[in-house]
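Next up: a single chain in structure tokens, the form predicted on its own.
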Amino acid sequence: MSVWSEPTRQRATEIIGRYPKRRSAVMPLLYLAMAEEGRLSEEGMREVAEWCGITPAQVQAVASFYTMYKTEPVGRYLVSCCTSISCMLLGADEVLGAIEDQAGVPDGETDKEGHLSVEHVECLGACGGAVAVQVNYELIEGVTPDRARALVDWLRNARPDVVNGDEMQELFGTRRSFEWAIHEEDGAVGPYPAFQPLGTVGR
């Protein structure tokens, strides 16, 4: 018997219908499991295995390979700072340090109230706009230590229901890799990617 809610089961059915083979839906269903429970639990991975027609070990092999799948609870806002080569050369260590200091949360940890989690990550694919930072996988480019501190204060004080990359870029970013062509009004409602079929998108 499914441990997922009816809306989540409906979304799982719709997602699987997009693929010629249901096992190919394993990655979006892992995000769906995270959105359902707030983290990726063993029960959630078993549920994904059932839906995809594969073994729990196969699901765990995927989930353990990608760092975006969180098996431990994270805060309402997941702040990720890229520390790969381009960002590192342009001050990523200082930006990450500013985030940790202002949040009072070391890399890889979550604050006591479950509000903010901080992590360093590998390349976010925005090398031309280094230093790159994400909040709930919404991108901000050209972040400086001062703007990183302002970002943390904004998340703490404004507590937005939705975080939007375009809005945060205007508030806390500087240099972009290139001019973003389409203004995006939607954003992320939790510490997982904003994706309409998952129900993780807000405006």
Partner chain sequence: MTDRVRLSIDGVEHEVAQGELLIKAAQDTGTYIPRFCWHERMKPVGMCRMCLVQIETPRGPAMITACTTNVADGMVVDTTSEAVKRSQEAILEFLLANHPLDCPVCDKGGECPLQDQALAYGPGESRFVEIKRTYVKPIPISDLVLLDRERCILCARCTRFSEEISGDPLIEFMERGNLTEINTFPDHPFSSYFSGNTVQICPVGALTAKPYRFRARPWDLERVESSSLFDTAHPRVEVHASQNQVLRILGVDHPNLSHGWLSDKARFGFEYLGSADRLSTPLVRGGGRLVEATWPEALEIAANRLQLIKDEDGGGALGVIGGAQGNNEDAYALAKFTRVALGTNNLDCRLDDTLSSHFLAATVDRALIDDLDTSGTVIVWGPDLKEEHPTLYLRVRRAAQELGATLIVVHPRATGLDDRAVVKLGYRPGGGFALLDEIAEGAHSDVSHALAAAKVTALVGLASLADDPRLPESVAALVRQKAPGARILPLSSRANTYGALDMGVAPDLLPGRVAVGAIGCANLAESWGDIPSRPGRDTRAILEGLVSGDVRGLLLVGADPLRDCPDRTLAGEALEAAEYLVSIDAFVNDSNREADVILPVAVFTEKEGTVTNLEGRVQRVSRLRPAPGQARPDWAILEDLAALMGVGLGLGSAETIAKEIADVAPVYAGVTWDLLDWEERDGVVVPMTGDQPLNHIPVSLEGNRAPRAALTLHSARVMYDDGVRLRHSPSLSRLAPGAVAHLSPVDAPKVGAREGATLRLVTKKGEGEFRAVIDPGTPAGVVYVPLNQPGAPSLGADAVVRVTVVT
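Numbering follows the first chain given and starts at 1. Each form is matched to the other, and the largest set of C-alpha atoms that superpose within 1.5 Å is called the rigid core. Keep in mind that what you see is a predicted model, and the values were worked out from it rather than measured. What changes on going to the form predicted in complex with the partner chain:
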Given for the second form:
Amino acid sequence: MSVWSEPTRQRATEIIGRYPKRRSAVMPLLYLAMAEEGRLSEEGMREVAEWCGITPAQVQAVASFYTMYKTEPVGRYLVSCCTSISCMLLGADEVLGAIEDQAGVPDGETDKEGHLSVEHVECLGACGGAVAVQVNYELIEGVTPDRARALVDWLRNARPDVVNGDEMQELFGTRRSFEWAIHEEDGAVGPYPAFQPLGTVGR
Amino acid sequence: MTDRVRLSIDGVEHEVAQGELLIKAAQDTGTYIPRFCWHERMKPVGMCRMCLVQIETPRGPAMITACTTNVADGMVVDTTSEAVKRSQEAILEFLLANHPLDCPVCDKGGECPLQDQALAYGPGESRFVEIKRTYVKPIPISDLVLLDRERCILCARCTRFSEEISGDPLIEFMERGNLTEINTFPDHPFSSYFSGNTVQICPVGALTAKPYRFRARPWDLERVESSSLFDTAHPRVEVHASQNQVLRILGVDHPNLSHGWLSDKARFGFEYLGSADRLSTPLVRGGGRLVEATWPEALEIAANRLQLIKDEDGGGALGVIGGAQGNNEDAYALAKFTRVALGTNNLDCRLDDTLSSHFLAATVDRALIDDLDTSGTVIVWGPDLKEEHPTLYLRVRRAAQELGATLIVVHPRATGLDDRAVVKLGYRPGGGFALLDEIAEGAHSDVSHALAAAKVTALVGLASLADDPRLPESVAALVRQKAPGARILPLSSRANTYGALDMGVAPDLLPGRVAVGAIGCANLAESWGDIPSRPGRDTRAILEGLVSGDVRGLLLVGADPLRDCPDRTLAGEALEAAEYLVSIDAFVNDSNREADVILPVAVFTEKEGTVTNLEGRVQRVSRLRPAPGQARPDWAILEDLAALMGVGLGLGSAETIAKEIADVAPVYAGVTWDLLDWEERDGVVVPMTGDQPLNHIPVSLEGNRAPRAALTLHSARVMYDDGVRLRHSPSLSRLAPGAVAHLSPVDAPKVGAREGATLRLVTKKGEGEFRAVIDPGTPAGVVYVPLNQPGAPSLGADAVVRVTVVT
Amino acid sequence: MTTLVVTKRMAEHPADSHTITRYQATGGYQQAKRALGMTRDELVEEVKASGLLGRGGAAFSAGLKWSFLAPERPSYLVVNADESEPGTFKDRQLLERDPHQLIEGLIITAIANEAHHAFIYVRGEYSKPARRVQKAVDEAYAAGFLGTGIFGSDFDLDVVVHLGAGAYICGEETALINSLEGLRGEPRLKPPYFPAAKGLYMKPTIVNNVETLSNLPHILALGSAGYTALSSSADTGTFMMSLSGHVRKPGNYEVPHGITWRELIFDIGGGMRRDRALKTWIPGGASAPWFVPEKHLDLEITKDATAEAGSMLGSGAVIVMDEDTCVVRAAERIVRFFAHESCGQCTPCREGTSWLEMILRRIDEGRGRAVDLDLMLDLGDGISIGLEWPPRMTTICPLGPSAVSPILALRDYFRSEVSRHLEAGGCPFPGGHIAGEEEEEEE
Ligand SMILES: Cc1cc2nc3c(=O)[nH]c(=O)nc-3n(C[C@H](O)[C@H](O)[C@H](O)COP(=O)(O)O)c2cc1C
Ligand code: SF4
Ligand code: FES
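Switch from the form predicted on its own to the form predicted in complex with the partner chain and give that structure.
Now the full complex is given, and it begins with the chain already shown.
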């Protein structure tokens, strides 16, 4: 009945094992479901329901509460531009506009090729490095409209298999909230956070 | 006595029970605090914020929600302060901001708390000039319930009900913040047997019931309180009608029964009342057809033929099946008619699928439903309560979930209570005695512990048609042995079975749970005269008697043995063989289609009376509307029949019958309509005292073992079947699963069956085609078939089944 | 100028402050080991005496909170790393750059509260910080500092790094607990006021902020007396402030309590960008009522002084706005945040915040009406009866009332600017409140 691959099933078993109660694994398993299919499908939610011993409606109630579980198809690169207060004060609306223009994708939508999705988001915790933009939850700080346009072009043309925050920061960012001297290899391979082996490479 | 605390509400001192919620304490002492989300039977969520009141604290006045705050000694509460009023106005303005003003077309209009409170506490007009939230409207979230999301005020009553009370968390909050909405998972409807409750508790018109939607305005409705006969607990209901049509049924919160909740069957199963198929004139056979007749004609024909058989072969050549559908007064009339006019004890309200009449009616240590609330251990060995005993299901769930009882469930497959069970034991259908032996020997230590530990309540009945009818009594005996003082609730699931048994509609019982015998008969002699003192035939023996010719005439009273008896082959042969068949019924059904006379009967909502539920609680049922055409109550029909047979039953009216019952049935002494109408509106439990026989059955029966077959057949009743009332209630009749056979995921590939495949099932008692359902709830080695389904062939009570794939 | 505490290691060893090697080489994990030899009472007393206040926003005494732990076991420990309050980014720095410091604080807290299972709840957008923490956790397991029998003792401690998924409200501790249980991240009813009574799985649970825990190794190392001595004001220790907006040098600064806003903005923050005038600032995260230079610039940055002036230090996020900033739009952005992040349980928060957002947007877009400011104040009163700060709680959690703070600022300081919007039929700062391209690098 399961739609999940064997390694994913193993991961699911392992994740559930970490928590005192099965239901607590809903959130990580939802990410797992997204990693499996690139977005959160109904099938994926049904599967999570079975693993956690709850109904699909209970899973959807949780999944739809959070903004990072995407039930609509998302592009390979999810570009999130912070437009909360601190970033807004430093031009976030203009940066978002530049991204929309260059990508030809309005806020909240995905291009036809399934390549780029654009969204505005609330505060990313990078206010000292406003304007903040994330690609697949890998952060770039100090983004300006010009740099945002260059970022979109780069995603279009270079089509990196892994998006890496440090690399993008060097190419498209300016001021950061704080210094970070070490270069990190890990990055995201899909529109969900690269955490633990989930969509992470470079280890 | 519980501890009391003193508090002041709006300057008036009150003494209330400690630990009570402020909103409840205020209400009970006369101060109504407005609310939307709070519901007395569910955990508070404090979401709507309508019940904010002001209390004094050491740090000055504070605002708190009365629905989430327990009373405390010395509490000073102000429910009318300036701040409270401002906040009430604000909440209402916020709620109305996005609420459509479509009250004129809303079912809730006229009985809508939002409407009422907006009037009482709200600001004059809305200052919301923005565009209101809209949704595609309305969406069906189940077969019976529709959802208008923009009307929803997010009180979480429906979601709490489905999760906390009924255990079907299928309707949930989705999204968040201002986008929050109630919904189901796509393709996974709110298919709960209890979905209608959400409609009743929705404080606005967001959830509406298809059978009622747009049918009436509340102020046009006539209403009476009554008891539902769709559930053997007889939950309290309010029946609403307009222009003599019953339009809806609401649950009434009865503290000892269902707490106001109803199964959808009890709530929506009223459509049959107004069905065009209802019989409204007597029918007699003429020229091979049933033709309309006048009452005198029909009664005379029936009386003459019954008298003829009695004269020729004695009362023993007559049999009576049925009597569980009507009121106690009808049942009493039937018991008396059978003994006095027909002169026989061949009488049974059970349809051969159930337990001994003594066990059902005269178990001295019978439990009350309320015992569940104080039990440390509850054991359910019998039917899936969710399917057959909805009120008990909710009460057991509550006991296990909220009150901490240890729940043991024994059943051949998955049941609705498994998720709350601490111990769940399964067994091969028909093999219950083997498991019973194991438990008796202490092989299941968890069960032994639970039975030894605390106050035990056991709900016992037949889990499966394959089970030996003596199994439940043995289960009860074992429970008594392991847990002295345990209380037993024997389960049978027909409308007023317990009432009918109490009235003596059984071959071996007289009114008041008195055994048929010299003493019992002698005690009745004064009012009944001479009656046969040897037990008569039960349903099975009557049917067999008909086949053999020993029984010649049959009276069916609201019974359809062809559909309801497990052995349909026997029922068919018996009806075929019957020389003379009289039926008292509301419908033409499979069994009375060939009757010689059919007498139309008044049913629920059409006659006054009393009924007795499975714990022995007697309650009133009420009349709200006339019966169709010339249909009459059973007792009136029986009285006239008896008169034509030369016997005066002296019944007079339902109310005088009730008095006679109170006279002749000792345990019913004092239970008068007056009492039930005025002082004891919640009913009276008639006592389990006296010298009723208590069966002692040995725990183990030699040679009774599960059949050694590859596949064992487990047949059981489910909520929706092809019973006559449901068949004529279109909203519910569609919900029956139909001819399906459940196979475990292990067996399905073995027989080569895929989901939806057509299977041929063959037993010694029958065969036919079923649609395959692959069901993880059914264990390997078991084939599960819901009983009495539309279009389903009968397989009989045989446990050995062969399964082949047709397509 | 200041003694650095929680940011000392990263300042001195920028290249490898996050590694277990560097952490141990600079005295790391000594205090956790020591804590194993102390009783629960000793630890609670020491932390109480240190005066350490929670750094998650509510500034409640950490030691006092621990002392509320109900006797039932198991107990749990949850680290609140959900940092999502607009303007706040200090926990991210601690997570990324000194995760072992947090883990050591976590171990000490677990010992003090007899918890054998701890969860670090990191907001979903912090995938990189979460990776760093997970890596540090793995290192600590490998070193025997976590897992079965930590440091060779008989104390077991398991740590799970749990990733959120985009919901600010999950920073509220009871919402966080629901989220961790696999439920919707909705705050629970109070009482109980602290999860220490009934928290995760209805068991006693300690929830502390990342910065709070990061202080613990230092409190044990310095002793409560030494720690208190770090500050000259009643608020002990240091405080991380996230400075953002129109200052020259935004960033996180670990400062002692008791400096003034003038010092923070003009000395530490390098003053206003492009030398514009300071118009207003938010002293403690988007929830806090705003300050203006005319009244508040020389106030001390302490819990009490800020409270007395009608605001709060909250999460320590200072958002600075210059004279060209449109306060209507700034207010709209903050209200929009709360409307978007409302969990939706409480009627006033769910309906009121979005209504406020709609009105502010209308005013910004030139469709304002004369009555709108009063209407907003009235709606604000419906969300937060009496419009006081701290709010008289009429909702389950303080999120709803927080959304009213910007409206109070409009009422108290910027009435005329609202009127100018109405008169001008829209925003009178056409593009004026926007930063240009990469001009003016910080010095
Ligand atoms: C709406 C809301 C959001 C919050 N967000 C956070 C947060 O992101 N991080 C945090 O540590 N505390 C947050 N808090 C405070 C927590 O509820 C809690 O007080 C804190 O985690 C306790 O830790 P502390 O005592 O160490 O500060 C928030 C509170 C509220 C009401
Ligand atoms: S105030 Fe808002 S965020 Fe807080 S519980 Fe209520 S609705 Fe949720
Ligand atoms: S406001 Fe944009 S990252 Fe903080």
